[in-house]
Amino acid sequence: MTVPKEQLLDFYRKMVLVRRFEETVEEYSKKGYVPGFIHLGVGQEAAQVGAMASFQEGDYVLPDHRSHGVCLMVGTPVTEVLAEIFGKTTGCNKGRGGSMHIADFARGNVGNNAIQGSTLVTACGLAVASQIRRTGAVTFIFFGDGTVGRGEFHESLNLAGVWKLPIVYVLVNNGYAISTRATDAHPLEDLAEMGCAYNIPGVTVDGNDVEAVCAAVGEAAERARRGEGATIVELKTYRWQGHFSGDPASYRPEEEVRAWKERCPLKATRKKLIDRKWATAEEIAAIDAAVEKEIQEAVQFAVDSPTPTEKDAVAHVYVGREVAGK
C-alpha cells in the first residue's frame, strides 16, 4: 500500500514525535523526574502510529504498558501526557496514572490495567456496548507476544468469535516477553494464526513499515465496522531497549539488536519520502526541529507543573465521599 504524500509526511512527523517523547521520558527518568517504572517502545513507532491511523472519534482503545505513542495518537496533548508521567497535577489523570495507566475517556483511551492481559477481556465489554448502542464504534486492543500465552487472550477471542464483536486485536510482536523469546514460548511463528481456532482471521505484517501497518489495521477496522467481527493484526517489530528502563537486556544478542536498528521505522520512512521525491532532506530536518521544539516545551510545562498535595492523594477514592489521609 502507498499512502498519499501528505499522510506519509504526517506519519513521519508523528513517529518522530513518539520517538523523541520516549527518549525524553527515559532521559528525565534517569534524572529522577519520573516516579516508578517506565516501559519504552523505542523502535516500535510505526506499529503505534500506523495502527492508530484507523482510529475514529467514538472508537475505543486499550493501550498496553508500552504504548505512550498510542496515548498521544488519540489526541491527548503532549504536555498533558508528559506531565502525567512526571506525576504532576496538570497530567491528563492528575498524576494518578503515571506511565502505565494513562487514560483519556473523552478521547476514547480507556487506559491500561496492571493485570497483564485483563484488558483483552475488557475489550469485549466495550465491543458489546458498541453493538447494543449500534454506534459502529470499533475497539482497538494493544498487547504483546507474551500476553498471547495467557488465558485472557483465548477467553477474549472465544467470545469475540461467537458474538462477532467489533474488535481489532493489535498484536505487537517485538520478539520478547520480558526475557523470553517468542519462538521459545509459542508453537507458531506467526501468532495471528491462533485466531483461526475461534473463526477470527489473522494477518501478519512488517510492524516497521508504517504503510503496511496502516493498510492491515485499516482493513480490519472496516471489517469490524461492517459487522463482520474481529481480526488479529500481528505487527512484527522490535523494542530497542530492555523490558523496562534499566533492564540491560543481556539476554539478547548484540548482532540481533544492531540488525533491527538498521530497520528503524523512522529511517525507512525518511527513505521513502526522499526516494518518492515527496520531501527533501532539508524539509525532513525542519519536521524534526519542529517536533523537538514541541517536546522541549512539553518538558518545561511538566517540570514547572505542581506536584499533587496530600489532599489530592486521597481524592476520588470513593464517589461522593471524602477520605481522610493518614
Second form
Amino acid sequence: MTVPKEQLLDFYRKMVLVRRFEETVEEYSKKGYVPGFIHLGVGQEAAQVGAMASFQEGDYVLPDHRSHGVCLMVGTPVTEVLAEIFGKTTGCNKGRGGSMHIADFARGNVGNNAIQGSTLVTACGLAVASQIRRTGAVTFIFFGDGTVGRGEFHESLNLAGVWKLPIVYVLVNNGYAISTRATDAHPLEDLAEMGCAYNIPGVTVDGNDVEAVCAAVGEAAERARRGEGATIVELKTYRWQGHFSGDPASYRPEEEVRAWKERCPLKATRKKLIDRKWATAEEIAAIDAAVEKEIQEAVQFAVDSPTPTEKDAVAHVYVGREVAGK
Amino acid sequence: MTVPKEQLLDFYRKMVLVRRFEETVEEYSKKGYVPGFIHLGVGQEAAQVGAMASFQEGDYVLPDHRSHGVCLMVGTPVTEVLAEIFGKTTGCNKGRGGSMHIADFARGNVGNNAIQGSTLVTACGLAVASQIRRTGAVTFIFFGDGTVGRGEFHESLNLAGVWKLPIVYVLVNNGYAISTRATDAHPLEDLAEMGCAYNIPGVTVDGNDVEAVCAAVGEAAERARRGEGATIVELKTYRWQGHFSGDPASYRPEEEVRAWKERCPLKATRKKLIDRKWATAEEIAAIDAAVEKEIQEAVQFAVDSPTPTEKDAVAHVYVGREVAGK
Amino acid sequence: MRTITFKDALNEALHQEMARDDRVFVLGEDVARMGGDFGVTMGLLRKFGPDRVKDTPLSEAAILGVANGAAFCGLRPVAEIMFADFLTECYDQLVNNSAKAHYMFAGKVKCPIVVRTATGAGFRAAYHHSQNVEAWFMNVPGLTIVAPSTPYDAKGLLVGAIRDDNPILFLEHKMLYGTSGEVPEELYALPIGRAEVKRPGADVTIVASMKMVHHSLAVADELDREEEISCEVLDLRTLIPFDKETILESVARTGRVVLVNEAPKTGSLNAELAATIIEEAFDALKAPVQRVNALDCPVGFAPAIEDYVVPRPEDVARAVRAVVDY
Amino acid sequence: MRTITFKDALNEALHQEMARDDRVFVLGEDVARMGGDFGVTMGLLRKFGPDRVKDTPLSEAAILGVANGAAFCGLRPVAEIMFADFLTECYDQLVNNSAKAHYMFAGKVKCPIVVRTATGAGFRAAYHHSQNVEAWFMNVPGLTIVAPSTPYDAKGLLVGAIRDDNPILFLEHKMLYGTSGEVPEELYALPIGRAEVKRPGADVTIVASMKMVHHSLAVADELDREEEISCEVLDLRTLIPFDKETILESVARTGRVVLVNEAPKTGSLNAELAATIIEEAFDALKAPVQRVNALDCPVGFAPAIEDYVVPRPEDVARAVRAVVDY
Ligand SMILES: Cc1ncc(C[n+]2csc(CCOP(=O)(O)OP(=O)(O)O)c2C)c(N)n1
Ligand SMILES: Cc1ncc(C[n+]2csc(CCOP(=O)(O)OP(=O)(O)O)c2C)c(N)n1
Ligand SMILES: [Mg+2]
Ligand SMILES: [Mg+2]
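Alt. form predicted in complex with the partner chain, vs. the form predicted on its own above:
In what comes next, the whole complex appears, and the chain from above leads the way.
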C-alpha cells in the first residue's frame, strides 16, 4: 500500500519524533533525570506511528509499557509526556504515573497499567461503553508477544468475539518478552492466527513498514467502526535496545540485532521519500532539525519543571475522602 | 467405531452405575442427607464413562463439579464416593470435601477445585511432573463449555502447546453454563476448534455415543502417551436436570430437554446391545439389578457412617503445625 | 411499613436506581436471563434491555475489565461476581486497576464501579463458596468495602454505593438474602462510611457486620435479660474505610470491646479494629479487646465442621463475659 | 567468614539444594536463559538442565498451576513470580488451591511449593512494581509467608522453605538484593516460624521484617547512642504464622512496642501483631502499641512521594520516643 505524499512525510516526521524522544529519554535517564526503569521503543516507530494513524477523536487507546511513542501520537504535548517520565508536576499525570502510567483522558489515552495483560480486559469496557452509547468509537489496545501468554488475552478476545466489540488488537511482536523468545512461549509463529479461536480475523504484517502497518490497522479500524467487531493486527518488529534501558540483552545474538537494525523503519521511509522523489535530502534534514528543536524545548521544560512535594502524596486516594499524611 | 462386546457391556454397566448413583444422590439430597448443593451428571454418562475408558493406572484425572461419575470410574469404591458426598468420615476425603471436592490420590484422582478453570492449570503441573519423571502418564482434565471462558483455559493450552504436555482436555459441552448458552458465551459453535490457537488438535464428537467418545479420547490419550502433546476432545451432550439439583432450569425450552432425553445414552447403548445381539433383555435387567444392589449397599454404608466431629476441624491446616480449636 | 427480604431490597435498589440514572448498567454471569444466581437482578433484563443488563461468559477478569473500562468512560457499572471466593480470579483488576486508577492518574479519572458478591459461610458449600473475603482487600488503598446486615441497609447502601465515585466492593452475606425487614418503597441512599448503633448499651461495645450483627444482637438481648449485661451493638456497614468516630465514641463510654467477624482470626478485619482501638482509646480500655472470629482454617464441608469453625452466638457471649469479668 | 550479597546467597541456596534433592525444580518468567530478572536463578539452567529449570510464558496462573500440580505429584517446585505485585494474577491458585489442598483432601496430599517473589518499595517503579503484599495473604489459613532480612537468613530460610511441606510465599525485598553479609559456604536450613532477636535491648521492643529491620537497627543504634534508649529489634523472618512466643517474651520485659512494616497502615501485618499483643500481653503494656507503616495510599512514581509515603528511619524513631514518653 502506498499512502499519499503528505501522509508519508507526516509519518516520517512522527517516527523521527518518536525515535529522538526515546533516545532523549535514554540519554537523560543515564544522566539521572529519569526515576525508575524505562522500556524504549527504538526500532518500533513504524508500528506505533502507522497504527495510530487510524486513531480518531473520540477513540480510545491503551498503550503498553513500551509506548511513549503511542502516547505522543494521541496528541499529548511532547513536553507533558517527557515531564511525566521525569516525574514532574507539569507531566500529564503530574509526575504521578511515570513512564509506565502515561494517560491523557481528554485525548482518549486511557493509560497503561504495568501489569501485563490487565488492559486487555479494560479495552472491553471502553468498547462496551462506546457500544452502549453508540458513539462509533474504536478502542486500540497495544500489547506485546509476551503478553499474549496472559489469561486476560483470552477473556478479552472471547468477549470481543461474542459481543462483536469495536476493538483493534495491536499485537506488537518484537520477538521477545524480556529474554524469552516468542517462539518459546507460544506454539504458533504468527500470533495473529490465534484469532481463529474467537472468530476474529488476524493479520500479520511487517511492523517496520509504516505504510503496511497503516493499511492493516486502518482496515481493522474501519471494520470496527462498521460494527463488524474486532481484529488482531500483528506487527512484526524488533526492539533495538534491551528490555529496559540498561539491560545488556545478552540473551539474543548480535547478528539478529544487526540484521534488524538494517531494517530501520526510519531509514526505509527516508528511502521511500527519496525514491518517490517526495522529498530531497535537504527537506528531510529540515524535518529532522524541526523535531530536534521540539525535543530540546521539551527537555528544557521537563528539566526546569518542579517535582511533586510531600503534600501531593495523599491527594486523590479516594474521591471525596481524605487520607491522613504524616 | 465399534468396541468389543465385553467392553460395551462394561460401558453399559458403568453408565447404569453412574445414572443410578446420580439419581440416588438426588433422592437422598431431597431427603436431607446431602449437605450443600450438588451438580448432577444425568444425561452425561456416555461422556464420563467413554472418556475414562482410556484412563490407566499411573495416569492423573481432574474431575469437575459435575463429575461424580468420573470419580467412580477411577475405581474409588462407590461407598466411599457416596459417603464423601454425604459428608461422612468414611468418605474418600473423610467428609471434608463433599460433592465438589472428591479426590483419591492413590488412584490418580487429583480432585476438583470448585473455582471453575482452576484445575486447567493444575493439569499442566501433573503433566510436567510426568514429563520430568518420564513416566508416560497422561493427565485427563474434565471441564465444561462455560469454563472455556476462564483465562486459565488459555494459559493452560498455550503452555501445553508449547511444551507438548501429555494432557487430554475433555471438554464436556452440555450447551449451558448455568443459564448461559454456550453459543452466547463463545464465538464458535465447536469449541474444540479453539485448539487452532495453540497448535493443538481439536475433535468434536457426539458425547452421548459411548463408543465415539471412547474412540476419540482413546486416540487423544495415545497421542499424549507417544509424546505428541495435548488434544482437545469436545463431547457434545446435555444435562437433564438443572444446573444444581433443585434448579428449575426455566431458562431452557422444554422441547430441547425432551429431544435430548430421547437421545439418552443408556437407551442408545441398550439398543446397540440388543441390535447386535450382544445381550438379551434379561441379561440387561440382570446388569441393572446388580448395579442396584451395589447402590443400595452404598447408601446403607453412607447413611450408617459417622459424621466428622468438631475436633476434626483443625486437623491438616498445615503439615506439622497445629492450629488452635475453640 | 412494608416488609420485604434482603434480596428483594437489593433488587428494588437496582430497579429504582437504574430507572433514575441511565449511566447505571449491570453485568455478570447469569444476571440477565436468569436474574442472578441468588435472584438479585431478577426482572432487570425485561425492564432495561440487553444494553444495560448483560450476561457475560464465565470470565471474572473480563467482567471487572468491562466494569473498569466503562467506568473510566463515565458509566456506572454494577458487576456481579457470583461468589466472593471468585474475586480471586479478578483480584488484579480490583487491586491494581480499580483501586489505583484515580490516584495513579492524578485524579483525572474516576472508577465508580460497584462489585456485588455473595460472601460468607453457612451454605454447606465448602471451601470455594463460603469464604469471608474482606481481609483480602483491607490493605488496598482506594477500595471501599460495604457490607449491609438488614434489608433496609441493603437497599440504601447499594444505592449509596452506586452513587459513590469510588470503586466499591459490596458484600452480600448469602445467609441474609432470605431475611426480612421493613424497607421504604421510595428510593433512598444511605451514606457510605458510617456505622450505625443497632442497639444502644452501656457496658460493652460489640462491633460486628453482616450476619455477625444478628448473632451479636441475639447475644445482647440474652445477656441483658439473663445476666444484666448491657451491650451496645455497632454495625460497621462500611468495613473499609470504617467509621472510627462512632467506634471510639462508644468505646469511650463502655471501655470494653468485643469484635465479631466471620473470617479466620489471623489478619481479619478484627485485627485492624483492635489495633485502632488500642492506639486511639488505650486509656479508656478496662479490659483487653476480645476478638471473635472463625478458627484459622478453611471452611470445611461437613456441617459439624462448618458450624464449629465459624463464630457461634455462644462464642460472642463468652467473649462478652470475658471483657466484663476481666 | 565469607561475605556475599543477599542475591548470591539465594542463588547459592538454590544451587546447593537442587544438587542435594532432585525433586526440586525451578520455573518462572526468564529464570532459565537469563537467570531471573534479579539474577537469583543465575547458572541453574547450565548446571541442572531444562527439565529442572524452566522458562515459562508470561502466564502467572499457569506458573502456579504447574507448581501446584507438580507438588501434588511429589516434586518440590520453586516458582518465581517476578514482582510480588503480579501475585494478583495467580491469587486464586495460591489462596484456593495451594493453601487449601492439604486440608480439603483430609491430609492426603501435600503442596510443598515455594513461590519466590520480589517485593517492596524504593525502586522508583511505581504502583505495580513496589507493593508490599503480605497482608493480601494474611487471612489465608494454610499459607506460610517467609521474609528474610539478611543474606545469612536468605540462604537458610530459602533452604528451610524448600524443605518445608507447606506452600510458602517467600518474599525478597528488592532493595536488599544488593546488600552483603556473612554467609557460610555449606548448605544449611533455618527453621520456618521463628523470629530472631537481631539486637537485644531493654526499653522498647521493635518488631520488623525485611528492609524495615535495617531501618530499625539503625534507629536503635542512634537512640542508644544519643538518647540512651535501649531498643530490642526482633526480625520476624516468618510473617505468617509468626513467632508469638518470641514477641511476647520480649514485650513482657519491655512493656513498650513499636511495630514497623512497609505496607499501608490499614490492615497491614502490624494490625494483627498489635491485636495479638493486646490480647496476650495487655497487662504488660506501659504504652499503646505504635504502628509504623506506609501511608494509606498507593506507592507513587515521583521519588519525593515514594520516599515520603513509606516508613523512614525518622518515623521509627518518633514512634520509639512516643512509647518511651507515654
Ligand atoms: C503480569 C506481569 N507479568 C510479568 C511482568 C514483567 N514484564 C514486564 S514487560 C514483560 C515482557 C513483555 O513482553 P511483551 O509483551 O512481548 O512486550 P515487550 O516488552 O517485548 O514490548 C514482562 C515479563 C509484568 N509487568 N506483568
Ligand atoms: C471462577 C468461577 N466462576 C463462576 C463459578 C460458578 N459456576 C459454577 S459452575 C458454573 C457453570 C459452569 O459451566 P460449564 O463449565 O459449562 O459446566 P456445567 O455446569 O455445564 O457442567 C458456574 C458459572 C465458579 N464455580 N467458579
Ligand atoms: Mg515482545
Ligand atoms: Mg456446560
